[in-house]
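Here we start with a single chain on its own, the form predicted on its own, put down as structure tokens.
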Amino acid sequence: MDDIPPYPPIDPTTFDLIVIGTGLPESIIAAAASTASKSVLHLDPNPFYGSHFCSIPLADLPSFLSTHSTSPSPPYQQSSDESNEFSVLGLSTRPLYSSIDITRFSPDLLDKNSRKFNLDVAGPRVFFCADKSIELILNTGANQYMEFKSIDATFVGDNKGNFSSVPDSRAAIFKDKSLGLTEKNQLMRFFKLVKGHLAGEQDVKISDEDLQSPFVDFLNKMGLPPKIKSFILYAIAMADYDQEDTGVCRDLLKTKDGIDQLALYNASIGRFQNASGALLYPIYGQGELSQAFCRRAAVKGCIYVLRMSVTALLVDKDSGCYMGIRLASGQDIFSQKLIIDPTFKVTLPSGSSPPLPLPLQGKLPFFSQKDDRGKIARGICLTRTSLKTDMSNFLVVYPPRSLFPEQVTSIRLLQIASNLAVCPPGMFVLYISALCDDEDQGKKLIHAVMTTVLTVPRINSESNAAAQNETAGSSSTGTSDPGEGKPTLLWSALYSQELTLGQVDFICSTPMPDGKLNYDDLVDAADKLFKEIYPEDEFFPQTSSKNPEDDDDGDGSPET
């Protein structure tokens, strides 16, 4: 990047809002603020959009992960000629990824095609056709900047490599040959009960007592067998933890929430003409979502500057209130509000002698401490053949205990093919994720899936320290085990990601990619944060007609 000319000074130098990082929550908030007629400056130290929600080429992924597995930013050095108007607080990054393990088995093939991949850093992710994120995309016109394709099917996997279709509709139940007649009747009666309850039919209304009870207890009350319960809990309601073991379950799903998820799933099936199933995936990868909202914000006047690092915050010396930021170029930019990517932490600059303002002394540790909310293990695998010979794009859910007895969380696998422009023709990308307590547990979960569905060549994996060597052209090869009909692994990246929540104080930070399959929780978090900083403004107000300033002229539905 040394050959890139320096940016000219940013003009103007004062904004209503500055946003650092172009991840999904930050991009949504920037678009919402711009729509509310706020002046917004949106910065990102990366040369691409999306931050930790990005989709990037294969060649760039190892360096991106390794860069964010350490804290490379040195403490801000305070100079002797600092202004008397404000104090300067350093802004550095905290590590986000750990236990990075990258392995290559076909270096020549991958090097030749490395720029033809668009790999999701925060995968696996999908959209339900009727979820909040799709509604937001439609309501804001961001769909004019994205195209989608349908995910073909959803399956439940086991430790023998078998995939069972999820009977998520009346037609699917009738077609499912793995279900007996009794199981089909039980499932049909249950779906009929749920449909009647949602329609407000009094004779089939689920009681308030049942709605507040654990969903698994309600399913037991309905007499559903274990196989059907597993499908409903983990492949339709998308529960993360073992719902039948209260000793390990950290998120016990209530019946009301389970019914709402069933309703979402049902409403998603067949909503769009060219999407046969309940799930969608964006062409070119999940990073397109952040870019769509950035384009939406730019149409409304937001100013974007990539490759621009921020080194420090400026705060009033007397009150401790936030005033602005200092760029790596040395320019000071001011704003009323600031939102930052949560990987940033605020620190006292090196060599700082004046004491901090009293109002700020209690707030600084709040933004410097590590917000430990657990981890999520992620894996990306590349193959040349599909896990199912007759299908390209599909989701597989491994319920708790389905792979080994100590598995207490669901594991999700999403296979995506070249027709979604994420990889070269004839190749497939597998995204795997699972919530975990530590790196060792996370790797065990990801490896359990990989060894079940893939032929993994015999080789010692590269360590985290060796991950940087791959970017310089190092590679690994090995002798393959007998395939047994399973796809052979070409390349894999395994890593753990910290889970952090957003914080609101004298500055605000957004949440990191979570362990959910869709984006609803992140959309809710962006909505809440926007209302915290702008309580008098509406979050993307509904309009009866399109704004002529928008450069969209579509029909208001995703292109699938």
Second form
Amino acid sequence: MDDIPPYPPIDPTTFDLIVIGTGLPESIIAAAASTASKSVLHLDPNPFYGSHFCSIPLADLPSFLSTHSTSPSPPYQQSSDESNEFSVLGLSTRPLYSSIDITRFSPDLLDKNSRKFNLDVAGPRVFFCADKSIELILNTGANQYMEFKSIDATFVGDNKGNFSSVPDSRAAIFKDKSLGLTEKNQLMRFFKLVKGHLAGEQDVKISDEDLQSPFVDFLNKMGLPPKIKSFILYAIAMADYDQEDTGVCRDLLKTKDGIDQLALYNASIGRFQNASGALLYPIYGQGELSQAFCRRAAVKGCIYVLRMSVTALLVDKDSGCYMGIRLASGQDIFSQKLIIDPTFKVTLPSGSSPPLPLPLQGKLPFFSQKDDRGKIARGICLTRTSLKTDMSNFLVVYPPRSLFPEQVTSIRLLQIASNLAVCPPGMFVLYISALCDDEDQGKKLIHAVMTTVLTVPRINSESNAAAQNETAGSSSTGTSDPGEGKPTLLWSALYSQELTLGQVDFICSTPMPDGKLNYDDLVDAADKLFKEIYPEDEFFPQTSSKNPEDDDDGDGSPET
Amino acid sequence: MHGRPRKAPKPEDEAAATAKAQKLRALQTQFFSFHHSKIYTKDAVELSAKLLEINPESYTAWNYRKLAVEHYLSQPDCNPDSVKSVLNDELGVVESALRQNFKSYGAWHHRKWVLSKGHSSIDHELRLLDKFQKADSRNFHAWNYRRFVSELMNRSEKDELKYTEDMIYTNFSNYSAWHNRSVLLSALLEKKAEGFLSKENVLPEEYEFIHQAIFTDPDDQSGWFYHLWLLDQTVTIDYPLLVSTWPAHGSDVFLVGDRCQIGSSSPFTTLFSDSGSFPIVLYFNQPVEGVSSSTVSIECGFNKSKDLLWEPLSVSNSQTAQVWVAHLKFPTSELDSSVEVSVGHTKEIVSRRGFQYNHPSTFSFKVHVQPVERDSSQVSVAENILWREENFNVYGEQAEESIPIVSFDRLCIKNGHESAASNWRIEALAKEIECFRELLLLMDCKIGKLTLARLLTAYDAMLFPFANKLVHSEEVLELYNDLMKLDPTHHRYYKDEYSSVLLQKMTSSKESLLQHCFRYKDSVSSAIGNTICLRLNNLSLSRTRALEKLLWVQMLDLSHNELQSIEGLEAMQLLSCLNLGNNKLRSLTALEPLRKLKSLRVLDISYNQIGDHSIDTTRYLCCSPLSHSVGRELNKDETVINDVTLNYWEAFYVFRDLNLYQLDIVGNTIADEKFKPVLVKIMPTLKRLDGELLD
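For comparison with the form predicted on its own, provide the form predicted together with its partner chain.
Below: every chain and molecule of the assembly, starting with the one above.
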């Protein structure tokens, strides 16, 4: 970031809202606030949109990850000539990623094509065709700025590298060759029960008692065999933790929620004519999503300044209330409200030079506190062959205990091919993620999937000795013999990401990418945050009565 | 396309409809004037196109266009290029009409007509069809047209079969796709195409395929239809077979001129005949045609006549029947002779589906003739057959030894030659039975129960030659009982099936049959001689089926059942006394099978509902004075009983050919005072009506 050209000063200098970071929740709030006729300044220190939701070229990924893995950038040099009106609190970032492990097995090929990659930093992530996020995109018209393609199928994987397709619809159950006749009957009857329940048919109502009970208990009560239970829990309801081990399960799914998930899945299938399955993925990667909302905000008058770091917060000396920010250019900008992403933290002024306003003193420890919600381990792998010969874009779920006995969370793998413009032709990107308690556990989970589905070549000892040690130490990779028919790994990036929720305090912060498969929780958080800061205003008021079904994920929509 | 609720029209819709109708009327008026004056100018033809675009259902307009095309083709100046363009215009008109209504009969027909002219490219048609079948995969017009096109372009059946598979995978609730699959498979099997040499290889895979649909969604009907077709393919033996005969092979037939019991001859095989002839009955497994003196040869010492007349025993006047009869004359002098009947040594006995009878078989029996000593009518007149309980004695064990064991066993022909080939059928059925038992364990399902009942029945029938009993009949009866309770809407169907299984069960073994055999009074003085009465009364039967083992019966009691039809009874050529009292027969036409029973002398149809309804509503086809066959027969006698034919044509039609001595008809709506004289007039032979002696 040394080559930032000098910026002309920003005018005006006072806004209703300043948003720092162009991650998805920030972009949604910027768009919502602009739509509600607020004046908004949206800043991002990066030269691209998306922050931690970005899709970036291969060559940029290592530096992006490492920038956000180290300790704070040099603390703000407090100058003595502060005005008397406000105190200046230095702003720095805290590390989000850790245990970064980037290994290249095929150097030349990737360098040539580096710019042709659009790698998601927060993958794997998709849309359900009928989820809230798609609803929001259609409702706000953000779909004008992006195109989607259907994910062909969902599979459940096992430790032998087999994929079983998830029988998620009547036609899929009929077609599935791995299900027995009895299983087909049980599964379809269960789907019908859920459908009848949701349609409010009296004779198939699921009792309230059942609705409040754990979903897994309800499935047991329905007499569904383990295989089908696993399909429903982890590949359709997308539960993260082992639902049958209450000792380790942190998100025991209630029947009510499980059924809502099923309903969402069911409504997703066949919603759009061009989408064969339940899931969608944006062409050019998920970074497009933030950008689409930013464009939407810009149309409504939001001002965008990229490559602009913020160095400090300006707070009222007496009340400790937020007043504005100081840009890296030195300019001070003032606003009523501020939204930042939670990787920023206020650096406590060393020494005692300007005394901290009293009201703030009590809050700061909390504000800079790191919450302990565990981590998410992510992996990006590149190959030249698809994991499945007849398909290029698909999701694989590895339910808890499917790869090794100690696996307590499900691991999800999303393969995306070049037809979604995320990599050069003939290549495939695999996104893998799993919730974990610490880096080692996370790495073990990601490695378990990699060794199951990929041939990991022996690492050239000169190129990356450190990485090799780590790899060998944390998993049982060993020497994979080639010729098993598994795709060969070309390049991989493994890292752990902190999970932080948004906070509403004297400064509001947005959540970081979560461990979910879709964006709905993030959209909800943005909605909630917006309502906190603008309780009077509506979050994207319904403008026209146009039928969203007409807005296909078709081919005609303009592309950025 | 399917399952969309109809919306009530809004006022503006109605206004639009009125405007449309006005425009349409104007167009139509002009169109008709062109049509009537045979004007085929460009403008006139374009007008019809406009009309069809709005209303594709205008058949006249389609026909007009056909005439216009023909007119154009007959012009001297037309050349191949212009023909092509004219026909392409037609295809264009059809396409826009189909866009308006893709289920327009006229439009699809017109397209066929244009294509069969042979000047248009067919390749475009499949693309068009794909579009239509994507829009509505169950559009049977499109499927029909697809069959037409694929035949026209000689597309292989295997490709089409693959297509049905794809459509079924997209959505298996597709009657048309399953149907087309059955059509294609039949064609491939018939051709013995590669990979489709025999049902044995093809059907198991199809069963596997349909199970996926049935288990996934047992509530969906389309799969069950296909399963029924598969079951039919499995059970049906294509080739006609002889199932049973009368007289049975190896039996001794005692022909007596009077009705006194002769020695210790078997009641199963003693026959009184006052006509000097006895029937030979051939009972096939399916309706056949071509039974004649050239396909069935008879060797006997007493009748050298070659041209024996074989008559189909079918209610309709067709020349196809499951049962055939011929009457062989015997001399009046005492005689012991053997008769040998050979069936199917030439290939002209053919099933309805075109399969030849190709298992030539021969059966022989001995005939013992006792000469006529008295005038038979003197004896019979006095006798009044009373179907009272006290008149029947159990034909019990004391009499059993008098029945030659062989006679029962030989009532039915064993078709050993089929058994080897049928192993796969038995296996397939056993597998299906297992499969559906599994389904019923999972859920209570009506169609599942019905299918299981059908499977078990078919399985028992197939195994009968080996097991000699119907192993599952109790279970099947239980299933039908269940179904009658579960599904009252189809009660009558289940009842019929129940009756059929019950009859099969009762006739399946000698033991069970003997329980229903009775001797009428003290037989020596009886007018019916040595005959056993088979009493199948009080069984709540609704149908008479499975009669192939009852060909020997001369006295039958079917009273106090729930019969609405007696179809099939015409096979029992030896019947002389029949009790149908206290049933649910609703019309005289329901008695039509009786017309074929030339030996019938005593009939009880009292306490039915005859006259409640003028035609037999249980059958699709019925005779009426308007129907050709009946009319022709009536004409002959028109002058004789004109008044009768006017008011009681059914009675005339049914009873005219019968030689009844005794009739009980009391307790029917029709049996009023006016009707009795009519009956007497129709049947001069009648001696006793409702128990009263006639002069």
